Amino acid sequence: MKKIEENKKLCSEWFELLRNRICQEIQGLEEGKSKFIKKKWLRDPNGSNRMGGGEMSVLRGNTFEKAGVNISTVFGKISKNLKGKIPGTEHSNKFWASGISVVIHPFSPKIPAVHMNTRYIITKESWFGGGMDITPTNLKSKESLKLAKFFHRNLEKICEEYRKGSYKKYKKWCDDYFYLPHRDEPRGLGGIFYDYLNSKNWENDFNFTRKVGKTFIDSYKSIVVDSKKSKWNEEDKKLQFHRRSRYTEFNLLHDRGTKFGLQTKGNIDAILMSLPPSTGW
């Protein structure tokens, strides 16, 4: 029990530390005076902390039309709808979950949108999950493919350091997951996705999850610096709205995090933070 409590503390503290760094780096790239606005929320509608809660951080600026970085630590009992559908809940409905979720929608169509989340969940079992993916406006342009190649190269490095062959596995998992079956097309140019990660070496799994967060902000910062000066036109903007519409469809129809958040009575604004500020069909 003592070890479990220590692990909970380490994870929730890490997610907050990572949130602070991501907000600092993104705000440093923002061209203007816009800053992240933070807002705490509690899962219990009565205002107590007996069910946990979280904190939203949202920036609306010139470089980043909408950037959201959310952290949460929630616990209690899962709904009857989820009992037995999540590992370790077959005979108990108690759960504990902590994590970070990041979605960034830049103003310039030349800067890719990006998503990252990592989490640690405890029921009768425990595991890490998460990943990240990149969504350029034009999925076929040379510049987008170049940025995606850089993004994937960095992901491959940390995956192979963690476990040989894991990059191929997590990349395919991402490609299969971030896919719109009703459109028969991918959401973007992929990344990695992993879930139910428990190798029986907690420190190693935690270290990998921390590297995912660090690699995300290091990679994306470099991508923004390289692409923010690129010129764009109205056709690029129309294509960006089109890409955002697909992003919206996925997050509302297929995203597991959205469904989990709603089914565990999370904060609605935090759950739907991932949606773009403007789009078009």
The other form holds:
There are 2 protein chains.
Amino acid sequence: MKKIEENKKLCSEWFELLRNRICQEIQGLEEGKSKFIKKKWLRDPNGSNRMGGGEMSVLRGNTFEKAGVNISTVFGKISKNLKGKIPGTEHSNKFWASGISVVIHPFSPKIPAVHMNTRYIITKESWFGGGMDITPTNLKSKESLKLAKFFHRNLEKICEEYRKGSYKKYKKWCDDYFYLPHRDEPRGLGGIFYDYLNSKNWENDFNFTRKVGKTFIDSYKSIVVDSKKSKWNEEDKKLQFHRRSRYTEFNLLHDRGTKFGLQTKGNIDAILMSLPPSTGW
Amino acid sequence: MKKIEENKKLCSEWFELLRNRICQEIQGLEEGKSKFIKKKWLRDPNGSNRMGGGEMSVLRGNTFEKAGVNISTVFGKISKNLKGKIPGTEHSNKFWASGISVVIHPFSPKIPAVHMNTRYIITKESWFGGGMDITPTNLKSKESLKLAKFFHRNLEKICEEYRKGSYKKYKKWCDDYFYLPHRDEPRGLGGIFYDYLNSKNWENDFNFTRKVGKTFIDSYKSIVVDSKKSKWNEEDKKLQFHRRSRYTEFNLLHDRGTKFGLQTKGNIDAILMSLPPSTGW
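Let's see the other form, the form predicted together with another copy of the chain, since the form predicted on its own is already up.
Starting with the chain above, the whole complex follows.
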């Protein structure tokens, strides 16, 4: 098998494996009371696999009001309006992309919401991208800052193992990205974000991608176990709705992923899976 | 006083008068239990009136979970990125704009949500714009269709009085505008929408604008009195949340008013006043 085909296979298989692990852990935290419901989708309206597709898994439970895990492997030709705007598409419109995307909105306002995404893209060039960020209800409370510190420490570890200085860079990238300019507010307490990652050492980059996924579920599991015990009141719930309204504004007004998905006529339910189960303005 | 200055004054005074009338009627339907809370804002961050401003009125009540009425009169120079994109700004960046905007989200899923907006804009050219549309929870029920029919009949009357054939045109404009392309769904059951209205008979155009405002509150009041009595159940409430999620998607992803407001650094709370008080995905 050609190296590139082997890499594609390794990536899409990894994303599926990680999806299974995340769904299993999240279901475990639900203590078996709620299950993920899976739904496959294909890009081709005629139902063939000639353009790829994906699988969406959604759980609506007691601990997690809404947890969504998407995997997809899509390929074909990028649309005219995107040609030249994505690296390696100046002279060819062929692309291949595989990835996983997770958004979790817990019921308790004391458990932070979380997002994680990793992907591998091939055009005439190829690169990894991804990241994760944490959104506690209260962005200033001692409890939230403590959880965020733990989250960041784990991220710092894998980033610095991958490449010295990368944590600071990816953290800033995350802060710059998950930001609501119209409110002059951050979306949450950050994390890491990176794109166009290609160090010319594919194995190393792929290994980092896998570590991002594993660190995500390990860290978040600890955070949930820890924050699940905390009591909350009506004020906390109100603030959670407020935080979620900002989350919605970010995802619909600013998120590149949402824009890209809608422009490329992706699966609407999968693209908007990130939106909170309940909110208000 | 120069004719143009007189027209500006007539318009901004009318919008204020209409605002008072709408707030009074809505408060009346609340049976005095909830009141509008008013909040003035200025465009100039230094707090002067050199760029204009507005007043936002919001009521959170029993019949109306959220009712917002904005008036504003703003002026100055349009930003570089808008120059030439708005009629009459090819050779000058001066503008003046005054308007009223109303969005009402009732608590009962049996009472339709409604939106109305009218405005007068002056650049090197000048024109009126506006419209209104109705969004019942259930877009297909007999009750909803009956209420929408009444709403449309009143609109047809004033449009046809203003100019033969305009109802059909403005109705189509509304259907085309309040549409979610990513869902291939209408936002609601329509109404009218018009822009760049200048028949060279200012008094006639202004008179039409006033009729739009008056017809709006008269029609909606009847609709509320009529639909308020209807019993509803959990299924209706669920569908209302669903409808509101689509409303939010439209306003954040597609609405020109939202985009224009954010691009021109308008008042964020006023721009996003239209978003529903409670919803979910």
